[in-house]
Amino acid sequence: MQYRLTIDVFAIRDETAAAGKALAEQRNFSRCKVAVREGGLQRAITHYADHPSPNLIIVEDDGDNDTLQGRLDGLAQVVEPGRKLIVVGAVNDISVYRRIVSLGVTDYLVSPLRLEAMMDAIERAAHDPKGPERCRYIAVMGARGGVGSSTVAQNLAWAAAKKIGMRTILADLDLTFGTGGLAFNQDPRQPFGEAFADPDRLDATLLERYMVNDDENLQILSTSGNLRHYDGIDEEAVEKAIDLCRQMTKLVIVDVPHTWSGWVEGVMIGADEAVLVVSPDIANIRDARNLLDFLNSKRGDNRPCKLIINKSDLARRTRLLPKDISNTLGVQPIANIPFDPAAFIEAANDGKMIGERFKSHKTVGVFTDLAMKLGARGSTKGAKPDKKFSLPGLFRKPQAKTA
């Protein structure tokens, strides 16, 4: 997800300042306006006495608990209400954390603040707990063509929507040869690729014209199979389409074609979960190694790509077992999907998912478990949101006590 925030970082330690300077170089924060200043929390107080407040403020302080709380009181007098605050302090104590967040501070972290921790804290702060539940976004790509990544993406979407009951959009980004609609026996009203012809016009209303409903929980964006050139797809347009999908549902599964371009790279890096599908052969292992190395370097240690081995028993006689693949790649697969071509082809020819055509097939549970591992959860309608804190509480003046 691309964030568009104004962020001020007031650092004391070099590590915290370096993290703030590196923040704008990260893909998800490349459109944020980030300013890094020295002097920590004390400098922030004097700065905001004469300057407007950004969306998000990160302040570092080296004082004890009482000193920190006093300085936060001073900051509250000069910062505009409604801003969010992340505090980086020197005291590593749970009681300090509880006291600071009880004031309305969005998050409290222990200095020095590293880049990964800073990004995680900003992502938590950017999500409004009182707003709609954040949509998860899963990108599925094959290490090579023909490994069955589209089948995996389609059955994942079906399992999330039908077995788990989560409102899901399947977006097939193979704009010419995609089978998202065909696999569900649905004929798109308009090819999804046409949505990118004029990105400036793209909004939720327009996007709905390209969707077909398999049922109330599953919507599909796909091509009708017409031969069309979709040259020069704009990375921002793809990102915009995915963001619009995320506003309309609880889960977005993107079927990423086996090609390599700026927008494909962006989809895989920006996803909450990036899933790489491989089959058991040497070419798959080589390409998977290259993709994992590149994508993990961009996604960071806390968001590594997940691995699925499809047709896992296909090469049993060649002794290229799933454990050999995982050992070579250094990644434990989250699923091994067995090879059953007759069942999958029969289901595909009927325009049905494997669990719809063969209700007791052994892979039905595999796809349901896989969807849950990737973050699919049942409907939370009527559930109370988790209690979280935001900065406006810090800036409210205490009410006078009455007798």
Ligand SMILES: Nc1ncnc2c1ncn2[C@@H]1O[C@H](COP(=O)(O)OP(=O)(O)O)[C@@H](O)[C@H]1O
The other form holds:
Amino acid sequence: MQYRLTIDVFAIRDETAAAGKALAEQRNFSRCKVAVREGGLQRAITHYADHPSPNLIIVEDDGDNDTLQGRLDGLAQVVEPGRKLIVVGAVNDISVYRRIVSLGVTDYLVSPLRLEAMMDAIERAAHDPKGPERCRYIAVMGARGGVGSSTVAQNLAWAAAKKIGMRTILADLDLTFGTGGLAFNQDPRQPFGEAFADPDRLDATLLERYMVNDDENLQILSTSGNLRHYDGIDEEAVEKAIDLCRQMTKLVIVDVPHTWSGWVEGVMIGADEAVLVVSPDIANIRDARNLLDFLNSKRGDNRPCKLIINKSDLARRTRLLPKDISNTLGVQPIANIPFDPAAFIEAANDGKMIGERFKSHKTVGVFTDLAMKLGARGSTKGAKPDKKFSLPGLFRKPQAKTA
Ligand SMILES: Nc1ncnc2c1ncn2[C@@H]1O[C@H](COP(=O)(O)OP(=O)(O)O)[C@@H](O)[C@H]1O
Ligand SMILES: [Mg+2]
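Give me the form predicted together with the named molecule now, not the form predicted alone.
Shown next: the complete complex, the earlier chain at its head.
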């Protein structure tokens, strides 16, 4: 899988530094931002006194167990809570390993650290079930315009937030014509597109100014509709906005407009789940085929795009059935949503989601099921890292900085 982490390596030995430098060239880590510095744990302590903390820190230390613990305490004073820490030490002793890990450190490895061992440890850390829960990130895009991908993204966000109880941000990246606000009868105070005017200034506080709260579980980034030009939006700015959202909530659903550019590609490749919505006609099949071939080759074998057939019975008379679409594309859809203009258009005109407007409509269950299939889980309230696992006694002093 492709990791998207910020990683700082503080090396002492040449081998550790070389492994850190080679990391970003490896396929699964090419989207990570890796910085390698010399000076080991001691240097990390001075560094984080005035620098933001990355997602993962790898520090090497050549002291014995006692000095190591003292220095880890020093590091804990300056690093934000919830960050993962891998320690590389000189002592090869299982009791030292246990002691360090019991302090809340994610992993302890023995010097010299080689690339393979570093990659394995990062993968273990990224999947560590005891670590702070990662925010899930779902991108939804239509194979063609008008297929209902925004409708799916909005109803998914609603189901995750209201039916499953997961804190959710719906980020509508159709910066000009987006309906993320309108669909919930909300009027975004400032258009989301303006957040990209000066990407260097973008931070959590600024991003919050563009959000409207539908309720405590659902926040929306969208536009109230305007014809401003948002040219030249770059992939990094979009990635940064999404990363900031991910630090603020538990689920981010990105409504990706039907356009094709570097940042659209980046979003569809980087998302935990990339969902392609098609409706039954020949042009949809052609474009879905192209998109699936391209995106699946970039996302890797373990992370294929998911397919949703919307308005699935629209072409019954022309005999283009859902099974014909899935056979042609070679993918089983995770949902078939029937064509029901009366319900969808009435709900949209009322500024409500289907499940809000028609309490027992058959698609309510479809959207809740879909949200579950895409990883929405109800037990996850609150965006703060799980205290129990956020390095008690170590990373105890929160700083108002983020990487
Ligand atoms: N299953 C459906 N049945 C009937 N109408 C639908 C369905 N899904 C979406 N629509 C309608 O289709 C239109 C286009 O939907 P939208 O979500 O804006 O498409 P996209 O974002 O793919 O361009 C809207 O009027 C919406 O209400
Ligand atoms: Mg749309």
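So that the term is clear: the rigid core is the largest set of C-alpha atoms that superpose within 1.5 Å between two forms. Residue numbers count along the first chain shown, from 1. These numbers come from a predicted model, not from an experiment.
Put the two forms on the same core and the Cα of G74 is off by 2 Å or more between the two forms.
Taking the rigid core as fixed, one finds a CA shift for P257 smaller than 2 Å between the two forms. Once the cores line up, the CA of D293 ends up less than 2 angstroms apart between the two forms. Once the core of the two forms is superposed, the Cα of D14 has moved 21.6 Å between the two forms.
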